[in-house]
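Given as structure tokens, the chain that follows is alone and in the form predicted on its own.
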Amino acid sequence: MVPAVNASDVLVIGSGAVGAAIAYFCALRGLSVAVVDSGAVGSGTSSKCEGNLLVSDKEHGPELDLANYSLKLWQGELAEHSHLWEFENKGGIIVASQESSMASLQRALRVQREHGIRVEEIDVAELKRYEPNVTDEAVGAAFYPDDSQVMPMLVTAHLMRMASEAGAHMWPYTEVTGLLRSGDEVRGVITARGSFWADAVINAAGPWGGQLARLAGVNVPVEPRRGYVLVTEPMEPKIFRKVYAAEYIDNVGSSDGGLQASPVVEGTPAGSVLIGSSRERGGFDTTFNPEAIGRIATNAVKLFPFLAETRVLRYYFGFRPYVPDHVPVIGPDPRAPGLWHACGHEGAGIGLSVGTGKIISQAVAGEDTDLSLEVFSPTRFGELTEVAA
């Protein structure tokens, strides 16, 4: 049981790689830190993904801008600590098979070019030489250097610790059931072990990012995106990149509702394969999906022919944080002082949560932030149309 009254700078709702980036940061600066979260660290949405740092799936604008940040980060301040997520830098590659979708990514590279984003179209002959086992089909593709992968839960483990070594306190198991008010100011948090004070709230819950915003009586439409994940026998590398069909930047842009699914695939150290995607909203429905798991594994053949005869030993599946223009949203409310947001980044929140975490601690700490909020203003939804309950 903690005391009735715990307070600190900072009090981070939710220890995914989001939360566990923001306690890095903030405690970095010196700032006490408190994190709560209703189950173990980074038992959440971060246990349930690939760890994706990418920058080719990203379309202009700031997520783009958000990315290419969070990527120094990874490569510089926090390149010394690279070895205890597993950071590989093995790069990217969009795969086009019709004419039709090469056309549209030979657009969209012109576009990430010109925001700073390194790129190579390359042909079917030098496709092959990057991955042999690739389909016949394909006509052309793109290669991303700066594409890269950690291991999800290691990132959230060893960031979360190094933010307890800095000074932060961690309470798992501590579900948050109420917002501390004093007025119209967000001063805290009330969980079954206790009140938390805080100067600062900080709403990193992910997909349930938006029901803790309605506790403050604001709208911040973030809702889950279901995604599933297939795991095969370890084998022998035969694919070397993270390799994916260019229709799934279309999927990752989309705000449909129903199924959608495109092939990713990419191989890990230990030997398996690991094969997406898939995505669809319906709450937090935990119905397991045969469609899904047929649309991708027959779109990852599609793709590695070879796949066929291979066996998949598990699935998983995760809820990302979906909001409807896809961009994070980060940053102070205005209309519930003192609560602040890091929510929002559906299935890039792994690759954001460093930048995320950077940002945020800068501007709590009252510092000039190296990228503007202000695109990331959870007002830009406006207000609630139905009163929080």
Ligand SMILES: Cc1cc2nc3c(=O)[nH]c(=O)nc-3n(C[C@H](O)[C@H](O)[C@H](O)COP(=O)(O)OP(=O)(O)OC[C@H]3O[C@@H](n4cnc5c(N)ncnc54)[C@H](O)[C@@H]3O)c2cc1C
Given for the second form:
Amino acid sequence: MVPAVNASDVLVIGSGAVGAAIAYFCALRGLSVAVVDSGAVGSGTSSKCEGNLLVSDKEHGPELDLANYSLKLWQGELAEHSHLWEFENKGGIIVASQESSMASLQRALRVQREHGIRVEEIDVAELKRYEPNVTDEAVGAAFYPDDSQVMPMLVTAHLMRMASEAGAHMWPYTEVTGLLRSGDEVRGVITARGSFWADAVINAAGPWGGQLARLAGVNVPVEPRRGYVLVTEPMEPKIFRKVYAAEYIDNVGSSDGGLQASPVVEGTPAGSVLIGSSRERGGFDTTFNPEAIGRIATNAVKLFPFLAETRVLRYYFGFRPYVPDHVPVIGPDPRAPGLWHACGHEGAGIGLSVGTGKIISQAVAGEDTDLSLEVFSPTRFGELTEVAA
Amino acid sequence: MSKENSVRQKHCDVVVIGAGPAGLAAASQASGAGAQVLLIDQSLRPGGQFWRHASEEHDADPGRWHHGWNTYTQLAKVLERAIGTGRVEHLSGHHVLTGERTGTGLGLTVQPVPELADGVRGLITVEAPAVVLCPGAYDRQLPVPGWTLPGVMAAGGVQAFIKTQGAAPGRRAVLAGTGPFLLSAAASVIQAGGEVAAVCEAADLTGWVPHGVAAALVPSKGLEGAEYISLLAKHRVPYLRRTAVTAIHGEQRAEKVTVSRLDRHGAVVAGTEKHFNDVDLVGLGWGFVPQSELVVQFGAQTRIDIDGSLIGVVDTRQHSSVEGLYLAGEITGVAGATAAVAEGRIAGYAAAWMAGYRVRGARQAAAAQRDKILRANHRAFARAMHTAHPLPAGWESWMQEETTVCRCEEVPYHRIRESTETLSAQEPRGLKGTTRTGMGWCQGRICGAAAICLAKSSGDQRKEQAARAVAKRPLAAPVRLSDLAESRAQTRPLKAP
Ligand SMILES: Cc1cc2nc3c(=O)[nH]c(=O)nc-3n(C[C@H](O)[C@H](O)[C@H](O)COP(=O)(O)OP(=O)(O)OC[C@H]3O[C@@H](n4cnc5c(N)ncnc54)[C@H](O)[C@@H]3O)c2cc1C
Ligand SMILES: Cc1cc2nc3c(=O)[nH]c(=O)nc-3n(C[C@H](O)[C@H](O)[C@H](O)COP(=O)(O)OP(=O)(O)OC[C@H]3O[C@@H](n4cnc5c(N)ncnc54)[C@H](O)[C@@H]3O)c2cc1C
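The block above covers the form predicted on its own; next, return the form predicted together with the ligand.
The complete assembly is shown below, putting the previous chain first.
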């Protein structure tokens, strides 16, 4: 099924949201593109997550810049496709239920405003106008009009379709087991279907990105950080924005390995409510953690008391691609010329996918990038310390 | 919240999940060997699918609609005695939500079925060294234009309705699909005073010929079949082979049915349409789907059976690949109630043995040997039956663009096609993600078989993955958030971060 010599300008490892976006923007630039994935299209974290496009949870710095840049793409260049992936600019609300968390929320707001995030502080009466069913314990809140939502699996599938229509070739069930090397250089990948040669090999393997980097002997410390999401029975809309508790911001920014669970509650067009999510580090552990489920449920009921009687139909979990400094790894790797990275987007890879795809495509084509790649550099973590297992 | 809302914990030697033929046999055997047994079933009364109870008002002659009623009354008597002596606790009206390995044994979470619970709430956690899982099967469905109209039911649903209500759910019926079960459902409709306009069998039945020997090993099945056939003949019910219902019409409910001939590949032969007017009941049955979500939750090994369904892999003692987990009945392959009873007995004894009990004299050894022969013969018969009654490969030929595939999320056929053709959805998970097929209330129980076919997963391994993806239901039933919130009081140790 594979041509004797499969060679392309760009070979993307991974067909999650990030890989699909890279494939799309590269193909648009006229580059020849092949995408390989060990499973089906989008079968990794991009189909086990939520689809929040948030600016509200970002600290100032490179991640916020990439979030803002991506949002411009979602709402600009990609706007004509919005309906395909159920893009909804519903706005986000952070609710504080204690005076102390209100105080930290206010501090965060000030910083965010300075960095150009649109946000307004709202009082309880206003909050109740936005969300009539929210807890009576609320003491105040902040409203972020730019927070939006997409359906991540549709994003991934359609970006991949658009990439294919622009000439990219997708190879599902094709796992990369080794790299084609020439000295330090990376010239392609080895799979059970044969070898794929390319000028640029792009590691978009999400939480498996660290393992891929090890194949090249370079250190890109991406680790899985597990998150659970509960899905309720379908119901009439009772939650209108993305609503989350003030502690959430602290969890996103923290590197604590222990279990954290702060609620992010949102309705979906299908009527189910998604309740996320927990954060815990412990490898690709697939055993059930009832504590995580219990805590998510407890916190969600605190935020929306009516949910106590709502039934959960299922839950799922995914592995966020976590890096210690919470900044994704994007760009060429000078330690292994020919190898590029685009992974480590942790809990924001859906939102950040399109921005990542576009700047990678610019860089691979040798153009100036809209955002500087320097801050996303893969070399910032130092060399591998342990011997590759 | 009140006290009854807190989490309770139970321990015992052997847990039996499901009080159908397999589960009742397992419970009686395990308790007979001396084990302390907890028998859990979501229904209030034992019997499972096969010995479904007539509801109270129609109870005058409970055996009337049931084959094997003697076996049932015997097992029920043993159970009653064992409950009397405290050997068996029967947790009826309870649903097992989750099952997992705990490190020290097998753990379950159990919830009172809300409609039956009388206000009692809260989850129960159970731990035991051995579990016998006998969750049975439900009807396998294929979509067809008009199948969402009231009056269209699963063939098993028709049968169950008659068994519980004592009357047919319609006046004039067409039964269609494949397998001998259609005959049994048609017979029930007639016995309950209804009329059967036709029975449409998709297979041509020549598939039975090479398996005559297997069929002869189970004379009771042959007799049962002959009884049905003669009843249908007596009532002049046409038995149309290589024929399927290809459209159901009606304004408010089913009124009229179109049937068509199928070719060798199970695809519609154009121009062969026939109509049955004045039909208010359509029973559709394409075999059964074993209820495999708990097997998948436990992480036990599975495979695709000859009829295409996902089943648990067991050894000769019904032991799965997970230590302490035994499987019996339809979950190891759809083979009918007699096989289920034999397997239940084998599994029940083995589970008690695993929990440390063993009493086996010459008499028990002989009985065990009989069970093994019974199991082998019925399994051989089932293989012959499945071979003779395959899902028609060409069933998509009767689909129309707007025909609903996923009823809960209202996903029409053309959306599925778009997704498989342009969005690379080559497996049911991809279909689910891009169309919401299987995401609704039934969690893919109704549309799962169709989704697996439509996603065109090819290759044995890929097919099993597809079936496992459909059967992956982390909660076997819906559960309230408040109950989940309480459940964190569980004492299970937390994993190190
Ligand atoms: C519970 C949860 C909630 C989340 N909520 C949000 C949210 O609201 N908003 C948001 O923006 N983000 C969210 N995220 C994060 C987001 O899901 C991820 O950042 C994003 O999906 C990462 O995309 P990716 O393409 O990098 O990785 P993936 O989608 O994981 O894709 C990587 C692909 O690489 C393939 N692969 C791996 N190894 C190999 C190999 N050796 N050979 C070939 N292929 C290989 C995998 O099969 C996989 O398909 C959430 C995550 C979780 C877990
Ligand atoms: C509607 C219907 C009618 C049938 N009629 C005939 C017939 O006429 N002739 C014939 O030969 N065969 C018939 N069959 C097939 C026959 O019922 C089976 O062969 C037989 O019942 C298998 O026994 P079992 O013990 O494996 O499962 P079942 O009898 O299905 O018993 C399983 C039990 O487990 C319970 N259960 C499942 N999951 C859970 C859970 N998570 N928690 C708690 N409880 C649970 C169910 O409530 C059920 O009571 C019929 C099947 C169906 C579905």
